[in-house]
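The chain below stands alone, shown as structure tokens; this is the form predicted alone.
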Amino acid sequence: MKSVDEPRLREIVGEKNIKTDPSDLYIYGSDSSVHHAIPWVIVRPDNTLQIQKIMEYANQDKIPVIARGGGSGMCGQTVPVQGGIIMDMKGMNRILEINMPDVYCRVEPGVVDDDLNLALKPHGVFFPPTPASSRIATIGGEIANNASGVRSVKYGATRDAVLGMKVVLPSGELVTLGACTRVEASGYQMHKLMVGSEGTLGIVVEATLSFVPIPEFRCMGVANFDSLAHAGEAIGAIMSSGAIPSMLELVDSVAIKAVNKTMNLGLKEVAASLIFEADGMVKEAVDYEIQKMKKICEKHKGADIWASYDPKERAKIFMGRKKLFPALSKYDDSLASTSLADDMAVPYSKMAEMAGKIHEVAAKNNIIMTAYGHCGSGCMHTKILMDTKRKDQWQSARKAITEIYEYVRSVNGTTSAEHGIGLSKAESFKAEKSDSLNLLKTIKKALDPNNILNPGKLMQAPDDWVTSSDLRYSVNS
């Protein structure tokens, strides 16, 4: 294993901002994915100059550097598969400016999403990507993965809210990308390229973000369906009707059962439920959108349809959806909920078919999978519930996700809607982008010629993560 110059790093960040204890290295070796690898050292810089110095040193000695935020990534983006330096960005957590007249804010990458929205709330605005992990997810991580969430159907993903940024390149050079204006038509949109690059092209040290007004009215509704097919038909009909939902979520029977068991919500255990929401500044406009969606659900055999402006009622339903991922771990106490094929996107007309395919493939491979997601954005989430101690279950999961992603590509879908690629989805990503992989590699080589920024991810990641990557689970041979 190649060593690092610890005294030099201590000189840059200070004694209290460097960790080398084996227990710390172990903890920082995993994120919220199934993967694990040990870094050589952890540093927590608290300013841009420190990052520049770290990158200059790492580039000179060809040492891998992996920028890490809250560690909520589900695909192994921050797992240091080639060792190196984990750069913990949570020390850079300052909100630098909230500019109401020009409708933007400037923040450092370690700012947590919920903390940013807490600061924006007194101004009557919010940062809209809304990932489910907003309590711990940092802005830098959201930029790295182009994160989004339940309200992406109306407000878009992180890329749509990024106006500009400051980035430290592998050489240590600091560059300013984008602008503070809503539109920019000059040259290559390099700041947009950085969004979704998973830390492979540069280290974001400051971001300029747009925000939107907090709506005065929000109304949320639920419709139950006895078949996934009918729910899928309703999704397509809503999105093609001209309706403007601020949320449109699908949950299947597995997800409903898990939430009821964990949170005792008393939801009706049907084949599928749609959660729909409209928001705005004028109540009559919100009423119009809600009534439109309710009628569409009725037309497609939705039942028990109700909607409410009551914050307590809305919070109860929304919390069930927001806590769905951890709730799945309680579906069956003998099974673990794993993130593998977990956020593909397909055309609206294929949402129900996609959900059915997930259950079909799961049964075929003797595992349990759930289907839920931001169906208003075409995003389908799934988690694989399995006995992680059994090697044959991992092999079954491997076969299942290959089949699922083959289906996704066959209907012109895409590998990841919001969680990124990392290690888990490299095989499908490379198959989907087969005719542009050389272009991606050329861009990577141009910006990072020594391949030190998060190496072994995206197009560099191995296809078979089961055999070529360590897992953070103890698997019997």
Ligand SMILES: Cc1cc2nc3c(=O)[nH]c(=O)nc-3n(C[C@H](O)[C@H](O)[C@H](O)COP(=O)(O)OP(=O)(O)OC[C@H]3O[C@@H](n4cnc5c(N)ncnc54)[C@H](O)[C@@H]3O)c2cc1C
The other form holds:
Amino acid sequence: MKSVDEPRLREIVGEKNIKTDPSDLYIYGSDSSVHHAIPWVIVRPDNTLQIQKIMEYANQDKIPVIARGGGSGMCGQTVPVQGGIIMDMKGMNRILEINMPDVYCRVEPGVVDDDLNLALKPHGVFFPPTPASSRIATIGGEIANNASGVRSVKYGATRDAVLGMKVVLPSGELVTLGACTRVEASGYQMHKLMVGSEGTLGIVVEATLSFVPIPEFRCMGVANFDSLAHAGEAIGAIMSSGAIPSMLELVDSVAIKAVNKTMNLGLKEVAASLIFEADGMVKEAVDYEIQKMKKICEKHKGADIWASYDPKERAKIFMGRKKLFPALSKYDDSLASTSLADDMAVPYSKMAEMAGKIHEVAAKNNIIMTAYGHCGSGCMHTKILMDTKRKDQWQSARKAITEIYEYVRSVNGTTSAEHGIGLSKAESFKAEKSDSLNLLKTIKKALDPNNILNPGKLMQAPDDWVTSSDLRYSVNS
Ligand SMILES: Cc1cc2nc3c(=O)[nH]c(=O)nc-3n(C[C@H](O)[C@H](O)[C@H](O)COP(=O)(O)OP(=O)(O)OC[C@H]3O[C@@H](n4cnc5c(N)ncnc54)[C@H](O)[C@@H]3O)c2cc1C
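Counterpart to the form predicted alone, namely the form predicted in complex with this ligand:
Below: every chain and molecule of the assembly, starting with the one above.
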């Protein structure tokens, strides 16, 4: 193992911003994925100059550097598979400017999503990509993963809200990409390239983001379906009808059972439920959208359909979806809820078939899998509930994931909708991008010739991570 020049790093970031204690190194070795590996050192810079100096040093000594925000990534993006420096970006958490006349804000990358929205609220605006992890996810992590959320069906993903950014390149050079304007046609859109790059091309040290007005009216509805196929038809029909949902979510029977079992929510145990929402400044316009979606659900055999503007009623409707994550973790004491094949996107017409495929593959491989997600964006999520101590369960999970992703690619879907690739999804990512892999590698080489930024991820990650030693669980042989 290479050693790092700790005194030099201490000099750059100061004594209190460096950690080498084994317990700290252990904790920073995992994120919200199944992976784990131990870094050599953790540094917490609090300004751009420090980051430039760290990168200059790391580049010269060819030391891996992994930027880390909230560590909520689900695919091992921040796991230091080749060791190196974890650069904790949470020390850079200042909101630099909220510019109302020009409709943008400038923030440091360690700003937590909820904190940004709290600061924007008094101005009557919000930053919409907001993932479900918004209490911990940072803007830097959201940019690097191109995160999105329940309202992305109307307002777009992080990519759509990023106007520009400042980035420190592996050499330590600071560059300004994009602009502060809504449109830009001045050559390569390099800031967009950084979105979704998972910390492999540069360290984002400042972001210029757009925001939108907080709507005056929000109405949420729900419809139950006794077959996944009917729910799927309703999704396609809503999205092709010209309706503009601000949310369109699918939860399947396994997900409903899980929240009922662990949270006693008393939801009707149907094959699938759709949760839909419309928002806007004019109530009649919101009414119009809601009526349209209700009618479509009715036409496709939706039942128990109701909708409400009341915040308490809305919270009740959304509760099942909101509590799904913790519910799955508590589903069975002997099973862990793992983020494997955790998200993908497929064309609308394939949403129901996709959910059915997940159930079929789970049954065949003797594991429990759910299907839920932001179906208005074509995004499907899954979780695999399994006994992580059993090697055969990992092998079954691997088989299941391979089958699921083969299906996703066969219907022109994509490997990740919003959680990114990291380590867990590299195999399918490489298969999906087979004819552009060389181009991706050329871009990486041009920007990071010494391969120091988050090495071993995306196209560099191994296919068979199950047999690699980088799991956070101890697996019996
Ligand atoms: C309970 C839960 C719910 C979730 N729900 C959603 C959801 O609804 N939608 C969604 O999209 N995701 C979701 N996620 C996944 C994850 O939270 C998001 O992708 C989030 O954007 C990651 O942000 P983070 O700050 O935690 O990033 P991290 O996990 O710390 O890092 C993610 C990636 O960003 C890179 N990175 C971080 N900061 C920088 C920087 N300054 N410069 C360059 N690279 C950087 C890292 O190297 C890494 O590759 C969820 C996760 C959990 C645990």
